[in-house]
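In structure tokens, one chain follows: the form predicted alone.
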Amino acid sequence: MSDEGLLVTGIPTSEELARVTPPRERREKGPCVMIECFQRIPCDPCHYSCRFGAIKEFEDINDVPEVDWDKCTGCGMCIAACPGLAIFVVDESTGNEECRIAMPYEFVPLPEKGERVRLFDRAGTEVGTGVVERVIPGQKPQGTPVVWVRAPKELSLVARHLAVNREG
């Protein structure tokens, strides 16, 4: 991944990602949020969607979200609330070989539980496959569907999009 910068490439740098990545010990305890929101913009639905106070209150609506990982339950409510599709949940507590990743998905048809999907990184490069564990349809009028995928553990901080393997 290039470290030229988000504004140049559209892809966050390793330094930007390091600032928002939950500590390994926390990821191994259970699901926790990873908010990949790096720009100061007027947006705060993630804070209001969190019933547990894990996404700290903003002093200014333009603030970048901050997470108290000790309060995060990994419920994923903030994923559906984020209009920028910048929130994911990672869970490395499922064993030595696999992880779970929850990600927003705005395409139709939605994948189905048990379906094998292709996984992609932030640059759109295919990085592996996973199996859909759960699909939570978005609530109208707002709310993005959230797809939970079981994948190889090394993809927990890499896979950020999926594609279904259906033909026409």
Given for the second form:
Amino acid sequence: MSDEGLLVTGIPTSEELARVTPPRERREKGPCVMIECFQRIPCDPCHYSCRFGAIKEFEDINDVPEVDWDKCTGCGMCIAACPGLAIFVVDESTGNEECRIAMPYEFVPLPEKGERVRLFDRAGTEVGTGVVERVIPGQKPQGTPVVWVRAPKELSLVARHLAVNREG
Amino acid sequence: MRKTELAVVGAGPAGISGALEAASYGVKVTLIDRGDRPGGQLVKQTHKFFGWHAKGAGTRGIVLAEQLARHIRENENVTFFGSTEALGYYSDKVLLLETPRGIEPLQCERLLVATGASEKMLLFPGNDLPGVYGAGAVQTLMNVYGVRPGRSVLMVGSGNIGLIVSYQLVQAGVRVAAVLEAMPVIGGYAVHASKIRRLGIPILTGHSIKEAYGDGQVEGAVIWKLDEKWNGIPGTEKDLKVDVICLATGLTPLGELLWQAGAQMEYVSELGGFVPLYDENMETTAKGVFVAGDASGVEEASTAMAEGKLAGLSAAWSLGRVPPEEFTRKREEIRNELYQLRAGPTGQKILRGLETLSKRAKKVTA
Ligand code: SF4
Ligand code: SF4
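We have the form predicted alone; now please give the form predicted in complex with its partner chain.
To see the whole picture, the full complex is given below, headed by that same chain.
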């Protein structure tokens, strides 16, 4: 992965990602949030969207979000609330070669449950496929839909976008 | 002659906020806009806004525009004049309007100029070919009229507008070949950049467009790398087959009415161009003439709304409608809000510009 810098390529560096990645033991215990928001910008809805107090209160509106993984249930509510589309949930507790990833998806058509979708990394490179487990459409016209996919375990920290392949 | 207490020119986020704030103190407001409905640029913004959860962050621009338009309609102190242009403001407090009915004067005790900004053009061979659009036009085509501007787009400029419009193009099923940025770093928010990068759109910093070509319309663009002096480096050219070139190279404040009203104007590059000097009440050097939003310096919708509110409050106060303590308290509240919105790294440029502006203002009053 390119490490030129988030503000040069739009791709976070491995150091930046390391800071927001839930520890392996936590990921293997169950779903947990990964907030990929690294720059100080005036924004705070993620804190308010979490009913479990897992995203700490912002002292300054420009603070970057801070997560308490012990409180996070991996419910994914914050994904739909984030205007930056910067929040994901990962789950490596399924015990086999699989993982679950929840991501925001603002494109039509929405994928359907059971559908196989193409998965992409943070650079937009195709990295594999996954199967849609759940689609939460989000309320119109405001909501951001959230898609949960089952994917190979090694993609839990890699796949960050999906594409529906209907034309064949 | 038609009379009003406060005339507000421009019904975008700044003008609407100013009109509603002044109206809440019983001020009779006339809100004027070129468009046929209030909302300004918000009506074409399908993305969600940042800012305070408590102040509606996460609301999409189009939804916000509808909410604000409804507040305007329901407010009996505000009259909306759509499809109307403000032609000039004269010393006897007369604003000359070009309405669908013809030219009409409007007598106003106070004036709030919230005219917004216009897009900067970029010079390159072929920039007059059909297929070269401003980002605002592309947003209007797609998000207001539901028309795709083309099949494949080269975006020039990586500020928030360039990044957001690129994302919306992909949502509309249009390919974005690349986003170019002349500066060595991306101009807009990192989250917006990451959002389009993972769609596979390359963001090329230190790059610019060399020329557009095509027979009667854009068929492609030649891009190249820039050296430290912003000159293109021969030998680094790349040819991109695109049918649309979208310019998102920045905005410049629309200050004609302020110039004409006699407000002192200063060139501040961080604020996008010529802006009026103004005091802590958003009043310009032309007495009774207030300014808010992009017309006072190009920024975000969140700051525009706060500035509009401050200007509307000040106008109401200057008309004797706001108790002094309430005015001071509310003014400090809004100024603090503005300060916080600008406190992150992306606000530093604005703060530098405002500092330059306030130094020059002190020179004027000294
Ligand atoms: S996933 Fe649910 S519990 Fe975890 S931070 Fe987001 S909203 Fe809170
Ligand atoms: S809501 Fe999203 S963009 Fe805003 S601070 Fe939280 S993570 Fe960042």
